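Just the one chain here, laid out as structure tokens, in the form predicted alone.
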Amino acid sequence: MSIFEKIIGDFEGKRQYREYKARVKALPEPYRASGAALERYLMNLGAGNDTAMLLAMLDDLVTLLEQGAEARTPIHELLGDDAVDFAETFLANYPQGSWISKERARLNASIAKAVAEGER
């Protein structure tokens, strides 16, 4: 199985999925490239394996700049001055199946029961 299949899994899926980079295609720019480097970072940072959560997080992702870019709101306004933080608390609106927030709830749970334990 490609990563790509791991990533984006049935039919309907893919075409989801190539509907939502013809849409980012479509941009113009600034919108285009901050929405690739955007999703880059997305996909890297914990997207996770939730294909249904993956499409729903890059419909809306591309929808929020197709309409900034409609109403030409520049870039910075949209997405704020600080692109990471951006990227970061709109993944934060799709936790599930994000490897991230596992691996933030796994640590959590073993410093608490690092902690119950040596209290013992």
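Residue numbers count along the first chain shown, from 1. Definition used throughout: the rigid core is the maximal C-alpha set that superposes within 1.5 Å between two forms. Not measured: the values here are computed from a predicted model. First, how it differs from the form predicted in complex with the partner chain.
- Taking the rigid core as fixed, one finds a CA shift for Ala22 smaller than 2 Å between these two forms.
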Second form
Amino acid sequence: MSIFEKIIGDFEGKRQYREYKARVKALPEPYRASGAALERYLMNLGAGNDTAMLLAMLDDLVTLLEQGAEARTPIHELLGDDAVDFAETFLANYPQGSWISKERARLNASIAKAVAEGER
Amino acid sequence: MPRQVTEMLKGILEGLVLAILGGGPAYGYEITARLREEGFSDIAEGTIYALLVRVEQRGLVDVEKVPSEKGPPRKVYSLNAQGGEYLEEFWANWGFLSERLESLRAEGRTGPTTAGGM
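With the form predicted alone in hand, show me what the form predicted in complex with the partner chain looks like.
Expanding to the full complex; the earlier chain stays at the top.
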């Protein structure tokens, strides 16, 4: 069981996730392996507990890869030369529910609190 | 495209894309192709795709799904009223930035007016 499957408990979420997996599996190479690599990175960096957000993100990701595969766009034209840069830009669209965005909000709140306490 | 241009573009790419949509509806690949024609040769399709996902989420564009001959339907994006307002704001900010930069460049040519410099 992957981390993702532990997070999504509900039936509908599982169905959508299986659909996503099937779409990735149907991709030709190198889109399929690129998709798997991107999913790993996005999930490690972004995966929070907002199932709907994660499923929307994966749906958007596989749609891009399907379009690229259909038009035979080379991976480097699709993602640019820096896949990390692409993944970060892509992830920034889905702020809700990601642990990194919670940590960012916490950092800002902590600094604001420190400033407020320092001024007292 | 030099690295510096790529970095500079990051902040204004959204404005560029909305400006293109201001000229009429387009789908993702058309926008990328148009930017490449304009000389932004290294722009990745995925970057524009991610950006379109974002402007859609923020309600700056309207999206219509148009069936394509093969594969999934194409999403055609058009600028809506909210997007139009955002674009106007973008141009105003761009005007400010470019004016300030030009003025700094002119100053750089004539040298600092006050003694001591930096």
